[in-house]
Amino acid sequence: MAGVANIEFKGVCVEYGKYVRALTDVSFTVEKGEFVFFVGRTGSGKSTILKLLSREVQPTRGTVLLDGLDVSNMPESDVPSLRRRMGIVPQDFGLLPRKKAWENIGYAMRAVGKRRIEVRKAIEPILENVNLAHRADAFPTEMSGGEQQRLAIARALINSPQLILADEPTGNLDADHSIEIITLLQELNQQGATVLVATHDLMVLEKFSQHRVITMEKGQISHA
């Protein structure tokens, strides 16, 4: 619903040791259903923002809120359920090389005891959603970079997340595949998901200029 804050950062600082600051006094809000690019050079802090939301990183100071829930002070035991609400697309594809495409997507379901036939049925529409139904039985090593990235996104969709965090999803792709991946994320956004993308890909920003951009520089927001 437009106008409702889905995500809120309040004076967030992240420090590693005494001399390294990843973020300094970062504050912003993201509304439900927004598509936001976080832009900046390597080390500017954009990936740290995504990791704060998934609790891979905790703030040194400040507060991170998701749907009003204080993620920064959440008990460690609640973190797995938090992450199941998200679709996390890591910077490297993170695929299991000895498992087929459909098995990569269904791995988490199998881990909690779902039967093989249940998994196969559940992931069919997800594979169709990312245009990989015809590659269900391919291994990651048999797939192009664009297909592997789509598979990583498909895996992130297994729990129908309302928040998608994509860290440099076009970093290893050529221009055509980059446009394909951002178009896919845009379609998921149009279906209702809030989408946050960390990138330094200027071509992507120019092509998808209708979306909000938050520019990071040396751990701070330089433009929002």
Contents of the next structure:
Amino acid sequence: MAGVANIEFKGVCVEYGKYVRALTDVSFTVEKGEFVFFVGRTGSGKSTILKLLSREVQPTRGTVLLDGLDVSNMPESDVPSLRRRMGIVPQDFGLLPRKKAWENIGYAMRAVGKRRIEVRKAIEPILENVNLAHRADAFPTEMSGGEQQRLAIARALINSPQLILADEPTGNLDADHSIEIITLLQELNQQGATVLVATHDLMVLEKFSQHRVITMEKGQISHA
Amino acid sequence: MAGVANIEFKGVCVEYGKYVRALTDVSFTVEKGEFVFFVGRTGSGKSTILKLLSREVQPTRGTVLLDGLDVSNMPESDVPSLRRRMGIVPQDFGLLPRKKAWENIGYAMRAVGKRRIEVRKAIEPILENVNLAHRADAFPTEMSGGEQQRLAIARALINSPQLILADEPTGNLDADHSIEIITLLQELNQQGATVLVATHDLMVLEKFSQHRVITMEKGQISHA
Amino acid sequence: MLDRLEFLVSEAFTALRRNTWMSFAAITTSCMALFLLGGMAFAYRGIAGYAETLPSKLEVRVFLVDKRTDFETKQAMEQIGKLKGVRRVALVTKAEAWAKLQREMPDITKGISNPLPDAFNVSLSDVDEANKVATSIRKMPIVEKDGVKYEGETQALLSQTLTLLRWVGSALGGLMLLTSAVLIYNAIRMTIVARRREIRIMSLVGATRSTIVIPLLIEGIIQGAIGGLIASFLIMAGHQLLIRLMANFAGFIRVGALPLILVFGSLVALGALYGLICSMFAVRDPRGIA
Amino acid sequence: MLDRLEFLVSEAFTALRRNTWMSFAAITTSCMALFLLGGMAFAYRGIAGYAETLPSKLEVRVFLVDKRTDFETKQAMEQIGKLKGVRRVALVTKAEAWAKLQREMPDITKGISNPLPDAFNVSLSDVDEANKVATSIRKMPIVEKDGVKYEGETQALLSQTLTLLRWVGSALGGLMLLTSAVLIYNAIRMTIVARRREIRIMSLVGATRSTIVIPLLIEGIIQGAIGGLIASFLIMAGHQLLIRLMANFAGFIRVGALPLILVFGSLVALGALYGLICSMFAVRDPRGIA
Ligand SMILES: Nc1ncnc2c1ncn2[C@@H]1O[C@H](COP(=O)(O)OP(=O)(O)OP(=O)(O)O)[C@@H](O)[C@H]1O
Ligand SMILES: Nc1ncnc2c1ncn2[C@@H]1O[C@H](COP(=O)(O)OP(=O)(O)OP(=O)(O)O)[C@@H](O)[C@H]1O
Ligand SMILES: [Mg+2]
Ligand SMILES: [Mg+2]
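Next block, the form predicted together with another copy of the chain, ref. the form predicted alone:
To see the whole picture, the full complex is given below, headed by that same chain.
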């Protein structure tokens, strides 16, 4: 599978407002099936790179290609189907506050067209996968930080996505859980998914040092 | 200063609803001027312990004493002045979404009775202290995860609190910033403040191994 | 398909249930709006019905010259009957009139012979036309000089009062329409603003615009319909109250019965339509769904 | 102290500014409520004024017996003048009446001597009292048997129409009051629910209840007052429109001038008070501030 360009950034600049420049002339490629860590100090632009791929942010200049498709210029109506092909773990978890844990999973499945029966069967194993079955009926505000994070990760994996974008997925997790989660992502990677993880967790980087690391600094790639 | 009991938990149980038991019979004392790490897997009850001290949560059974005062039973009207004497860094940052970075700091100072002129003078150095001066005019949603976290920390320190409760204060920070922040807390500790930090960051625990560590497991203290 | 529908509907119901406060606000708002609007409509209906009965009480009296043929009389009656605003024309002979006057005013009529002319009694269906009718009749040859009498002032008063009522009613009704539109739009817009974050998250997991929007529309419809239902009950209650109050007044102000099915049906349907339209507007704003 | 006040007020203004949508909703809501309410009040004021001019047009005519002294006549006039609902009493001698009748109905009066009695013309200030006045007068010894005549039906009609207007006006006014209370309460309650998280955070940094609540109250006051101001302009506009429309009607329906300062002053003050009261209620709910 290696050698097929899956993601390609070409001279991407992102400016928020007039004065904040989050990315300056960023170019890189990620091949199909790669597992890449993005590291760097806070504010260096890691989240922005992931958000460009999910079309939460549009570049001021440059292009972002996914499977040869120009993500940054596709019509708004194509965005939902773009996102359905990815698993997104936002840095702030992005859980629906008025839905219980299982409903958060259920909504994501239903929204992408799964049938009710499928959903009912799938939820239990998905929650067990991240050790959350006992908290299925809790609202996000009733869960600990780590539990929310695992719920967000579980939700990202439901559609067996070919591209996983995980933003600090272990920020609120203890060492054991962190390793468990990254191992899970690694397994999905071995089954063919491309995985991009933004992290500052040195322990994780050490344990999974076989993967590619892209280092960001002040909105630029300092080491790839 | 050592030897003066500052914080005392006596047989504290916390139940959320009927089925969720977050803490079971927790007892411990922290002396004035101590620096304590709380560690443990996610969902083990670290945040709950800190929330008991700030009266965000009330115990189902047992008492929580702060300087000999029963925090869990004090009248609602005394809670603001209780909280003014502490610096609180919530796990979810707890920033006001409709206020800019400097206004978040300003509001906290104004709310506890500081005058406008004092506030205006104080904000700049406070933000510089956590490397955020350049983001003073950003709303929380316009800041990276780490920036938000540092803002929350800066806000907790404005009133030179005698008790600092920091819940995963480095969850979104890179190694350098993490060390910087914990060093900052350590300095305040050396000036006399009692500091309680909930964390799962092994790197931090290693670097600052001189401090006391309380380990939680399933709502109980497994090692103190 | 059915499965999909069930999903969208159940999303709407979950939102209604979890969002107790917002639902309460939207329902009370549309209820108030529809109550005002519906109450106004039915009150107007009642007043208009009542008003229609009024003009019949008003008549123009036409005195006729003695020298005329029966044919002329008949022709004139026909002509008058065809005038706009005339309901009925009746001939009152001098004998009939004198007999009546003798009965009513024996003092004046005692001992004198009948000085009265024959006359037409013209009932009006539209009191506003009184002046025109009178002018037309005055020109007829068989009519005495100055032989057209009617209570112009009282009629004008009544007529203008009724016109005023109609104007005020329409103005208030239109105002209600506007007010309730603003209110319901506000209620739904607030819901959406309050949920902006949620909507962002939904779209992040790949939900299409319609998946996000349809439950909101259904929510609006349901809230509007429930508001209409409650408003119907309020109108029924208000109607009962009115009947009680009016029982104290003798005479011809009678509060008619309310058509039950019409009230409920129209208000619930109107509420649902309103909820739908307002939520469509609210949802449309590009800042809402982003 | 001043510094503290400045803080609380500027918090309120920041919230108003940042929270554009919520402010818009609250202001339009209170504006609509006050427009309806104020419009109703001023319309009622106008109608009541108009109604007062009406009854003077209505008279009771009292025929007197021939055998009576001037003193008796004077005494009776005084007595009648003191009756509730009577505006004025005038003596019409039989000669005056006959002269008038001869002018009006030359046919009937030709060649006969005056059969009419002397009479009082009694103008009423309150048409509702017509029956009572008539009954009282009927009992007087100098009054002819069956000598009290008045246009009972027309009077009763007018009287009942006016009463109906008053009832409907009061009922609608009360309803407006209720509606606007619900609406403003809703608007502020929504703001608080939408800000529940923020309020929790504020209390976490040690803000007292009053520090959190006072800006919300100020916000309510300002929103209400702005709503009142806009409503005043709308009422002025509506009034102008009404004048235009009514210009088409001849006669006695005249739209009076609006007291400018009263309109603006009362609506702005009422709006502010309303905003305050509703936000106090909204803020009070313990679930809001937690
Ligand atoms: N408001 C709540 N309602 C119900 N259950 C709750 C609530 N808050 C916490 N819990 C539950 O109580 C337990 C302890 O939570 P707590 O937040 O103290 O854990 P923690 O040690 O801070 O975990 P983490 O490291 O993930 O933040 C968890 O199982 C959590 O789901
Ligand atoms: N919506 C926004 N508006 C304005 N500035 C923004 C916005 N989002 C991000 N920024 C700024 O852009 C820069 C890069 O942000 P980004 O979130 O990509 O950093 P990051 O590497 O993910 O940091 P962290 O490790 O703290 O999450 C930061 O300085 C941030 O303040
Ligand atoms: Mg980030
Ligand atoms: Mg926690």
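Because the structure is predicted, anything quoted here is derived from the model rather than measured. If you superpose the two forms and keep the largest set of C-alpha atoms that fall within 1.5 Å, you have the rigid core. Residue numbers count along the first chain shown, from 1.
Enquirer: Does the C-alpha of P80 move 2 Å or more between the two forms once the rigid core is lined up?
Expert: It does not reach a 2 Å shift.
Enquirer: Once the core is superposed between the two forms, does L95 show a C-alpha displacement of at least 2 Å?
Expert: Comparing the forms between the two forms, which are aligned on their rigid core, L95 does shift its C-alpha by 2 Å or more.
Enquirer: Hey, does V71 budge by 2 Å or more at the Cα between the two forms once the core is superposed?
Expert: No, the C-alpha position differs by under 2 Å between the two forms.
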